[in-house]
Structures are given as C-alpha cells and as structure tokens.
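A single chain, nothing else alongside it, follows as structure tokens in the form predicted on its own.
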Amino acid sequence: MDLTLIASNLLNPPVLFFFLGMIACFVGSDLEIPQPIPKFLSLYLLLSIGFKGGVELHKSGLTAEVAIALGAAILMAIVVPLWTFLILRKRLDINNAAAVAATYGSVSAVTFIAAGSFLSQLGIPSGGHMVAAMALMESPAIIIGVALARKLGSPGGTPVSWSHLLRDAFANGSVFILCGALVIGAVTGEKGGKALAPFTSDIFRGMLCLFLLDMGILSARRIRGIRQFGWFPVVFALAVPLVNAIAALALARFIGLGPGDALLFTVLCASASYIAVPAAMRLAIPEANPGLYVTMALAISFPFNIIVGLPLYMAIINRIWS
C-alpha cells in the first residue's frame, strides 16, 4: 500500500478531529459536542451529501451504466445481511444475530462522506449517482434482519406486516432527507447547485470535523461496552468490512466502475450503520443489545473503515484499475 495515502487520510482534518474526541475521552476530559448539535450535524450532512448527489446525477442523467451500478448495490445489501446472519448466529441467539447482521449489511453516511472528502483531497471525481446507491442500501437490510428475528426468534414465527416495516423503514429520519435531498438536487440541478454552494460546499468540512469530533467521543465511550462478549465481536468487526470490500472491488470491477466510484461502491459495502439501523432495531428488536451492534459498528468498523479502509482500498484500486 501507498504510504502517501495512509498520510493523506491520517492528515486529514477530519479524521484528527476524530482521533482528537477519542483522545479527549481518554484522559477524561469533559469536552463534550452538546445535544442536539449532533443530531443537527447529522441531518446538515446527509442533506448536503445528497443534494450534491442529486445535483450530479442530474447531470450524468440515469444511464444504463448508473442503473447497473444501482443494482449491485441493491444485490450487496441483500447478500451481506444474509451471509453475515449465518456466522453470527453459530455464537449470538437470534434477535443479536439479525441486529448485527442488519447493521453490517446497511450502510454508514458518515463513512462515505469521509470517503468522498478523501477523493475530493486526492482530485479524483466520482458520480452522483453513488448517493442514490447510498440511500438504496439503507432499507434492505433493516427489512432481512427484521424478519430473520420475527420469523425464527419464536416457534412458528411472529407474522411480519411488510407494510409497517416497509413505512418505518423508509421514513426514517435518514433515509428521508437523505432520498429528498437527492430528489431536490436531481430536479433543481446546476442552477440549484450554484445557489446553495456556500451552505452545502463552503461550510461542509468544517461541519464534518465537528461531527467526526463528537464521533470521536462516543465511539471511545463505547468501546468499553463490548468486552462482556469476549473476542468474537471484534474480530468480526474487522472481519467482515474487509471481506464485504473484496467482494465489492471484484463486483465493482466487473461492472466497469471507475476509481472514484469504486471506491465509494466499496465503502458502501464495508461500512456498518450507527444510525438508521440502531433507530429501527430497538423498536422492532427490542431484544436485541444495542450496546453489541451499535458498538461493533460505531467504536471498531467504523474507525477502521476511515483509518486503515480507505487507503487500503484505494491502494487496490489503484493496482487493479491501472
């Protein structure tokens, strides 16, 4: 690998920002990002990323190469939850199984923004339509670990109402403004684009630092949470995103991706979600330890994803498509 890439996303200032709220949390410094800012980060984000996102799709339009590249996203949030089900449940009962196999087969915003800000840094383009890949991985995976836990946490399974979870799932904060900001980019394109560049470009990485900062700080409080689960957790936690990615680089290559677009296609699929997925599971899952899949996700997938991943990624793509 690179070396000059592991530097360009160590010195990455968001991704100190983010090492800085570990560390603050550490030494146990009362730093702290307060509510709801967070949450307010998180909506600026997904609206940003996804009206950019609709802005470029409204300019590439959708091509027979951009709904190719839709399906296999579809096809990867189907397959990782399923798969993922299968290892977990030889060492979790099955309501922790289909939460984990559920968080692991959707996605990570932030993930992917951090990816898109590291192929901005780089000056390798990418096309919108990966945002509406994005937002199409959200939901399958939500639905599969659902039903996974309804139809084998019982004997004779408890009746799933599609139509319910169908609703919850795509009215999810997330998922909601991310889709209608991507439908508001698409319509109002280049023009649209021009009027909000200082609210959606200006301002976004300092935005993205304050946020990596509070993720920072709640990711190293949580990593304390998961050693009552012994070693398990963690070696899937590292596991999976870097098997997820080699399936996802084989796929993407296969489907004539370019570089910018593989790798966000593979962050896609290595990322684990912190937010939508943990919203949906303790109302549908009830059962299920938010402090196993939310930890996983949030304190080691997610560090390593924009740490090691990215540049580890990117360094294979760069050997492969050249």
Contents of the next structure:
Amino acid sequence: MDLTLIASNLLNPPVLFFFLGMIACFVGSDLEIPQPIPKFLSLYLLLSIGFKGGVELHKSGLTAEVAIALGAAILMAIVVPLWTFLILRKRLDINNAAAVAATYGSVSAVTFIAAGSFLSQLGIPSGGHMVAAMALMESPAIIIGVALARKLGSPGGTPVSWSHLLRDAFANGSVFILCGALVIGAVTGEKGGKALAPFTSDIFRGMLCLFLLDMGILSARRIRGIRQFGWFPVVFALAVPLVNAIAALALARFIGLGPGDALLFTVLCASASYIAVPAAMRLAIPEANPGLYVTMALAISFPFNIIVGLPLYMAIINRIWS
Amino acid sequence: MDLTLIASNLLNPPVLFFFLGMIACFVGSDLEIPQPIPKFLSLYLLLSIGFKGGVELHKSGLTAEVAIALGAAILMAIVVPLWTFLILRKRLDINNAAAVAATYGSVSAVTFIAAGSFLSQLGIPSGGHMVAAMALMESPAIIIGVALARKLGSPGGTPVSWSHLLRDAFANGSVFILCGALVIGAVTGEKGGKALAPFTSDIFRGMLCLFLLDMGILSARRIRGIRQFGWFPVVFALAVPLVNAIAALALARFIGLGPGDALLFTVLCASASYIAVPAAMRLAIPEANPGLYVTMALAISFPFNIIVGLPLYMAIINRIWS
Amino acid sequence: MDLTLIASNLLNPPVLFFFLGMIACFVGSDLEIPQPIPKFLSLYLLLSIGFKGGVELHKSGLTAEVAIALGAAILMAIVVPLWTFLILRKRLDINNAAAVAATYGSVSAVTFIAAGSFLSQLGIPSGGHMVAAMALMESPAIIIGVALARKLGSPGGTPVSWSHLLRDAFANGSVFILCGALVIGAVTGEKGGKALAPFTSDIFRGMLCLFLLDMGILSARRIRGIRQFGWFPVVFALAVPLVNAIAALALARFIGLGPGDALLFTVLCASASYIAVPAAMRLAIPEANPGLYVTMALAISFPFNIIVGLPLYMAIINRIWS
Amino acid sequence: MQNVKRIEIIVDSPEVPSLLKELTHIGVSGYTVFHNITGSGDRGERRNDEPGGGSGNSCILLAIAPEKSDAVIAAIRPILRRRGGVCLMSDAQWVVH
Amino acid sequence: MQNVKRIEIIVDSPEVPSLLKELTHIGVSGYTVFHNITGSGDRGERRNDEPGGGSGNSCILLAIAPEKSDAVIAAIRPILRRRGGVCLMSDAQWVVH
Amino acid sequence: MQNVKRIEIIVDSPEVPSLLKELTHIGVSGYTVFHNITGSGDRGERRNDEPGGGSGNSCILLAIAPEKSDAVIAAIRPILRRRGGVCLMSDAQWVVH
Ligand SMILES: Nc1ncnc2c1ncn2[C@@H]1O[C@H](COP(=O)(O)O)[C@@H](O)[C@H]1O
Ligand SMILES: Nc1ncnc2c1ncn2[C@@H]1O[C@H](COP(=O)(O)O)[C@@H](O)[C@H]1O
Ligand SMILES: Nc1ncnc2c1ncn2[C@@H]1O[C@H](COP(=O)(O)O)[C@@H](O)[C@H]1O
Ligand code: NA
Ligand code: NA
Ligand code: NA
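Can I have the other form now, the form predicted together with another copy of the chain, not the form predicted on its own?
Below: every chain and molecule of the assembly, starting with the one above.
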C-alpha cells in the first residue's frame, strides 16, 4: 500500500483535528463544542456539499453514466442492510440486529465529505452526482430495518406508523437539506455557484476541521464504553465496512466509475450512519439500544474509515484502475 | 410585468432556500435551525449590512440627497402606523390594532437585505444611506403604537413606563447593532471595509441563505395557524404592503431617488417587523396577541414581499423611472 | 506618545466593536450574543491563532532565538503570580489573593489576538512562536496560585487533587485547542495553511469583531459591580498590567526580540486571564470570589490593555528599539 | 389558591411531541417543557452530544386538577413503559392569578 | 433541615428581569432561573422559535421561609394576572449545608 | 405508585461531574441534570455569561427511595457546604411504569 497515500491522508488538517478531538478526550481535557454548534456545523456541511453537488450536476447533466451510478447506489443501499442483518441475528436480538443493519445500510455524510477533501488534496476529480447517490442511500436502510424488526419481531412490539416512518426516512432534516440544496444548486447552476462559493467552498475545509474535532471527542467518549458489549460489535464494525468496501469496489469497476467516483461510492457503502438512522431508530425501534448502534458507527467504523479506509481504498483503486 | 425579473428573483439562492424551508415544514420534515443559531445569523446580517452601509456612506458623504431620503423615511415611519391603525380598528380591539399598526409601521431588515441581494444580482447600484434610512424607520412605529394603545385603551390597562419604552424602541439589540455597525463602518471607511470584506461581504449571501431557510420554516409553521383569525388579517397582510409600496414609489419618484434606492425604500415601507417590534410589544402591550401580529408579518407579508413584491416593485420602477 | 498609534488603534474595527458592546450595555440595550455563540467564537479564534502560529513556526523552525523567547515566557509566567501575590496579600485574604495572582500570572488570548490585529494594521511582522509562548504562559500561574492557597491557607480548606489540578491546568479546553492547532499547523505547514486560510485568516477579523462586541458587553456589565470591592482592585487592575508591561519590555529588549514580538510578549505579561484561570479557580479555590477576579481581569485590565495599553506599549517600543 | 397535582415527566426529547399530542387528546391544555436535559437511568446515560441532536431528555411539567390525574397517568403510563422515562407526582398549590 | 415553601413561576422570558426586580425589592435574595423553556397555556403555544428570540418561557424557582410566602405571592400575583404565567407552591425541606 | 423523595440540587455547573461521581459511588443510579440555569444566592449572581462558559448553574434532580435519602444527603452536604448551592427535598410519588 502506498505510503504517500497514508501520509497525505494523515497530514490532512481535518483528519488531524479528528485525532486532536480524540486526544482531548483521552487526556481528560474539558474541550467540547457545545450544542447546537455541532448541529449548525452539520447543517452547514450538508447544505454546502449538496449545493456544490447540484452545481456540478448542472454542468455534467443527467447522463446514462450518472443514472447507472445512482442505480448502483440504490442497489447497495438495499443489499447491505439485508446481508448484515443475517450476520447480526447470530449474536443480537431482532430489534438490535435490525437497528444495526439499518445503521450500516445507510451512509455517513461526514465520511463522504472527508473522502471528498482527501480527493481534492490528491487532485483527483469526482462527479456532482455522487452527492445525489449519497442522498439516495441515506433512507432505504431505515425502511428495511424497521420492516425487518416488525415482520420478525414479537407481535407485542411497538406498533409502527408507516406514514410517519416514511416521512422520517425521507424527510428527516439531514436528507432534506442535502437534497434541497442539491436541487437549488442544480437550478441556479454556475452563476449561483459562484455567488455562494466563498461560503460553500472557501471556508468549507475549516468548518470541516471544527466538526471533525467534535466528532473526535464524541468517538473517543464512546470507545471507552464499547467493552460492555463484548467483542462481537467491535469485530463487526471493523470487518463489515471492509467487506462492503470490497463489494463496492467490484461494482464500481464493473459499471465503469472513474477513480474519484469509485472512492466516494466505496466510502458510502463502507460507512455507517450516526445521524439520520439513529434519529429514526429512536422513534421506530425504541427497543434497540442506541448505546450499541451509535457506538459501533461513531466510535469504530467512522474512525476506521477516516484513518485506515480512505488511503486503503484509494490504494486498491490506484492498483486496479490503472 | 417583466418575466426575467420574476425569474431572476426566483432563481436567487436565498429565495430558493426560503422556499426550501417552507417545503420542509409542509412535508413534515424535522429540519430546523435550533436557537441561538438563528439569533447569531440575524446579528451577523445586521452587523454586516450596517457596516457595509457605513463604509458606503463614508464614500458618498452626507449630501442633501441623503438628508431628503432620510426625511422621507421618517415621514413614512410616522404615517404608516397611523393610517393602518385606522383600518385595523374596524376589525380589531385597540390593543391588537395598535400592535399590528406598529408591526407594519416598522420594517423588516431581512426583506431589505433580500432586496439588496436582488439588486446586486441585477447589477443595480444603491446607496449606503438606505441602511441609515432603515435604522431610522425601525423605532418610531413602536412609540406610536404604544401611544395609541395608551391614549385610546381602557384606563385599567398596563401602566407604561415611557423611559423604558423609549429605551426598548431605540436601544433594542437589532436597532443598536445596525446603527453601531453603521457608525463603525462610516468611521473606519474603505480601509476598515476592505479588512472586514471577507466576513461582511464574501460569505454574506451564504449566511443569508441559511437564515432564509430558517425563516421559511418559521413562516410555514405559522401559515397553518392563520385560519383561526379569519380572513381579515390575511387580506390586510397582503393589501397593506401593496398600498404602502405604491405610496413609497410615488414619494421615491417625487424626491428623485435612483432606481436602486427606490426599490429599497419601497420594501422598507411595504415590509413589517417581526423582530424588533414584537419584542417591544410583548412588554409594552402584553394584552395584544403575538400569534396575530407575528403571524401576519412573518407568514404572509414577508413571503409576499420576498416572492411577489421584489420583482413587482422593480418592474414598476423600471417602467416609471426610465 | 505617538498620536497616529492611538488613532490607528481606536479606528481598528475590533476595538470599535468592543466600545460598541460597552455602549450597548451602558445605554441599557438588550443586545447580547447568547451562549454558546461566544464559546464557539472563542474556540474559533484559538483554533485559528494556534494553527496560523504553527504554520509560521513551520517556516521559521525552532531556532535559538525561539527557545530564548519561550524561556522568557515561562520565567514571567512564574515570577508574575509570585510578586503579585505579595502585593495582594496586603489587602485580600489568602484565597482571593491566590486566585487574583493566578489570574494576572496567566494571559488573555483575546488581548494577544487584538495585539496581532493591531500589528498587522501597522504592517509590523511577528513570529509564530509567540503563539507557543502564549500557550506556555497559560498554565503555570494556575499551579502556583493553588499551591499558594494550599500552603498558606487554613488547613481545613478544600483538599486538592493535584492530578486533577494538573489536568485542569494543562488540558483545559482553551490551552488544549490552542496547542493542538499549533501542532497541526506546524505539521501541515504551508500547504495546510493555504487550504485553511479562508477560514483561519480571511474571516478572522470579522469573527474577532463579533467576539469583542460580546466582550464589551460583558466588561461593561461588570464595571457597575466593581464599586462594592472598594478602590484596591481597581488600582491594582490598572497598575499591575503597567508594571508587568515595563518588566516585559525590559526583558524583551534584553533578549533581543524584534518590535512585533516584543509587543506580543508585553501584552502577554500585562494581560490577565478570564477564561482558563477562572474555570480552574472555580474548582480548585472555590472559596475565592469569581465576582472579584473575573471582574478585575475582564472589566478593567482587559479594556485598559486594549484601549490604552496597545498604543502605549508600541510607542515605548518605537522609541527604545529604533 | 387551588390544590393541584404537579406531575413532571422526564423522557427522551424525540418523545415529547407524541406525548404532548396524547396529553392534548385527553384534554390537558397547559404544560411546560424544559429542554437540554441530560441524565442517567435504566437505559444508560443520556449525554445529549450526538451530532444529529435529539439524544437528550426533556422534562414536561403539568399542573392539573387532582381529579384529572388518574386519566393523565393512565395515558402516559403505556408510553413510559414502552420507551422508558420517569414520572413523578406531588401535591402543590396553584397560586390563582 | 428547615421547612421552606418551594415556589416555581413560569413566565415569558422577557418578564424575568422585572419579576426578579420585584422579588429583590421585597427582600428575596436567592433564586434560580431555568431558561429555554417552551409550553402552552391560556395564551396559546410558546415555541421559542421567533427569529428575534425572547418568545419562550423561563421558570423562576424560589425556596423561601414559609412566613415570607404571602408577601412573595402578593408581589407576583398582579404581574401574573396581567401577563399570564403559572405559579405553583409546594412544601419542601431545605437541606441546610 | 411508590413514595419517593424528590431531591433537587442547584450547584455551579463545573461541580456537576464530581457530584454525580459521588452519587454514583453511593449507589444512586438514576438522575437528571438541567443545564443553562442562572440564579442568585449567598455567593452573588450567576449570569452564565463568561466567555469561557461554565459560569452558570445546573440542577440535579433525584428521585430516590425515602430510606436512601439520608445517605444521599450525608454525601452531598459536605460538597454543598464547601462550594455553595442549594438542596431541596420534598415528597413525591413515582408513577411506576
Ligand atoms: N431516579 C431517578 N431520578 C431522577 N431522574 C431519573 C431517575 N431515573 C431516571 N431518570 C431520568 O429519566 C431518564 C430516562 O430514564 P430510563 O428510562 O430509566 O433510562 C434518565 O435519562 C434520567 O434523566
Ligand atoms: N397547567 C399547566 N401546567 C404546566 N404549565 C403550564 C400550565 N398552564 C400554563 N403553563 C405554562 O405557563 C405558560 C404561560 O401560561 P398562560 O399564561 O396560561 O399562556 C405556558 O406557556 C406554559 O409554559
Ligand atoms: N433561596 C433560593 N431559592 C432558589 N434558588 C436559590 C436560592 N438560594 C440560592 N439559590 C440558587 O443556588 C445557587 C447557589 O447559591 P449560593 O451558593 O447561595 O450562591 C444560586 O446561584 C441560585 O441559583
Ligand atoms: Na453503508
Ligand atoms: Na413598513
Ligand atoms: Na499576565
């Protein structure tokens, strides 16, 4: 594996701020970014990434290539929660298995954004439609997870309101702002893109640093508590992203994505949601333990993807694509 | 009416984000920008607009033209609450009529800012003294509204402390930061203007988008509740801005404002306050219902001015001024 | 003393916004920047100043000159709390004397940042290692203050956990983010510096204006309450910064600092902490009165340094150094 | 002054809207909600620090006529049973204004 | 331990300064204010979401000697009557420290 | 329903972690913390407005079995004595769910 890739990932300021957050927690610093600042940063990041993706999409247009990429995204968003559920059922009860499956079937926007920042550091281009792919991959796993819990769960469980659930899945704040900004970007095109660029592009990396600082703190806080759940969640949270990444790489190669898009597609499949899905699961499967599924996604798979995954997946792409 | 004007307003990212916020609310998304972020955004916008206005004023100086425009602003700020009160008394009790009159006599800074963004999109210049005009128009209506409620209201009403009231009217946070930043801009001039430009100008439109997203959510939330008040507030909130706009256009033409300044003057007269005035009314006329006057200003007149008003007033100006 | 120095300080937008905040409070405006926005701004400022200092340090490297400056910083951070404690004991009980000594032995990051903005307005260069000096000067006074209170205080006082204390002194959020960002800046160097510049440099002054607006409000609020403590704290808070500044100027000249670095070193020694130290004192010497030590630092010494100190110290440097 | 039951309910923030809907349904018209609350209970610690928000608790305070308290408790008990949370009831006097 | 009256007053946030002034005036020296509170009552819902802020409630908590409670209530009653809000009183014990 | 003691403790925000540690130590497993609280008492006004944060109060709410209340009070009393703050206790009923 290419050492310069590892270095250029580890020397990326956002990743360094993520480490800094983790260290802050480990040395017992009281450093924290109080709510609702992280919520504001996350809204900002989603708005910016959506808007810029839309502007790019306006340039490229809706080609067949774009359609195929989006189809592949939906496919993975359906397959991943199903196969992970089968694995999870071996060790967890139905509710927790369904919630974890939904978590891993969905995506982490920040991992995606960090991958984009990594690509731009390497000078590798990527398409605006990958943002649309991300938006499409956020929600299906929520539906599948809840359906699994309902179909297979005890009949005395929480009755589910499907109309509520669909709304929570497709109209939750994160998905909504992402899609909305994407549409606005696509509608206003380059003119709008230029007008907002100082906000959505120039200060973007700095805002990402601040957000990842917070994510580092939150991850580290949870790492301590992970032991209570035994070894299974840890192994799962390290192995499943890898397996999903390999499947994604194969699929990306098969449908002919470029290297930049392939990396983004891979991190989407390899990452797990800790924003949209937990918010939905709290309401739809309250019997599941957020301490389990949030911790797995946030404290293990997220750092793994950010630190090890990005250069690893890129190295594989460099080898196979060239 | 010129279609390109409508289009260039509707394709303006801030207006699109306003729509996005409304849609978020209508489809039941949980998207929201939690306090105190909106308060921060509003402080930022007022500080920036005030500062930039001051820098412009430093360039142009205090000419006779400026003095006339400011005089016209004060005139309208006194006339509008008086005539609207006469209309409102036909349907509302004294306290609510006075509070609504104060609301419409004052101005909406965000409508003004959106008009500025609309002008800059069209490449039409405007003067920094219009920010001073806005500052002057914020407060008189508060005094007039309370005076009306006291003079005409039941003698058993809340005793009013005029010294408190004057302070609330002229030293409330919004007015204060606007005026203060205006003075600072005028004092530091172009040198200071350049030093702060990345903050007050470059990222301004992006911050405006975020704020209007929030305003869209808040407007939409209130639109649902408007029905309980009957048809009168709705008709009033649509018709009165129009009437005030026409009066303002005539006056602007009469005193010889340029097209850009005329548009800004018109939206000042046509808009209604939902920040400074409600804050004052809650304390000075607690018998009035904020659900009524905030809703009229925020849920009807504000979207009307932003969506229909801006291109409409501009079209009229284009026709008459040329 | 040079009048242009005074003018160029007073016409600096950040200082003007500080005045604006004070005036807001004095005229009874309800203007305020609600928490956690100020906390966010302070995190932003520390992160940016640390990061930029690190990038500078990357350029200059760790020379003997840098090492000497850092040594002088540590020396002053030890001497100042000790000698001020001797003075303070004449009028205050041991706990309050120790807490005030710690406050003045440590530094005010915002005074440092305002000095940097003042220098850049004058076009005078300064070294990135001064940020490291600031980081080194934050904590020793905390240890010394608590040690004095423990050694000399009544045996029945709060038992102190030294491990906790050391952590609070060296790992508190402000110190941590400053040092962490410094290291990240030094590691990523100019490439990282450029990537983050729009965030850490371009909008920096505007963010500083907002923060100083808040500081003005907070200072003014406390000025009113100062009278209850008599004349001693006021005289101390005006005289001690001056004495420390003179000592610092002599030392800076002796070790051969350039004019820019000398000014930064002087304001570090002359300033008093109102963030890190109060946070530590609340826990370690709860018997001391925060109303006293925060007020002295925030309401007297801070405005004194910002308004009078900066041009005064610079005038002395101009005279002696040339 | 009037004797009332003072009921305080501590629940996950996302539960608040549905609980309030339930309460409105059975005729409770006045309530107060405290936000930004953390805590710990059978379901572990609630730190309100997740990036998506919504991971803290809220506290709903009700002052109701004593004869209504049974209906209120009957309405919220199943929700609490399913989703956790705490409900305390005590006596208080409403200072009629 | 000492018997006290526990008084909690829920009012519009902008009312808090004047209420506290009134309370200080009649000799109440200790109080606690909870911020960021929403609710619903006779005057409709308070959502604390207006862009200008100040549209939420606050809760003032007082622990006072029982013999002082009449004076406190007499002082705040007219304010509550004019501007709405809720005031609850109950018995508690102050754990003297 | 079950009789419990309702204890509310108002302390400086930075004290909360150590107080909770103490409480956990003596076996209290459930608690609730209200943040962003201001107030006034013997040690002057707490405005929660210092730039470094941490200058406000928090309120810890405990519902505990009456027989445990003595142990809890014994544990927190020295902390309150040293660092100020208020502790109120009253009777309540836990609506078992
Ligand atoms: N004994 C208690 N005293 C005070 N608050 C409690 C207690 N038990 C639980 N809580 C609160 O209720 C929330 C939900 O409790 P649980 O469902 O038991 O996890 C916790 O996060 C606490 O805020
Ligand atoms: N029955 C009640 N129980 C708890 N809180 C109430 C009740 N009634 C009113 N409130 C609170 O008091 C505030 C003002 O009430 P009102 O003046 O009736 O609109 C409301 O916004 C609620 O927060
Ligand atoms: N009588 C009281 N009633 C309600 N809250 C109080 C009272 N006395 C003190 N407090 C609260 O307890 C905090 C600490 O009190 P103290 O240690 O006396 O300064 C104050 O900031 C108030 O929030
Ligand atoms: Na995934
Ligand atoms: Na108007
Ligand atoms: Na110092």
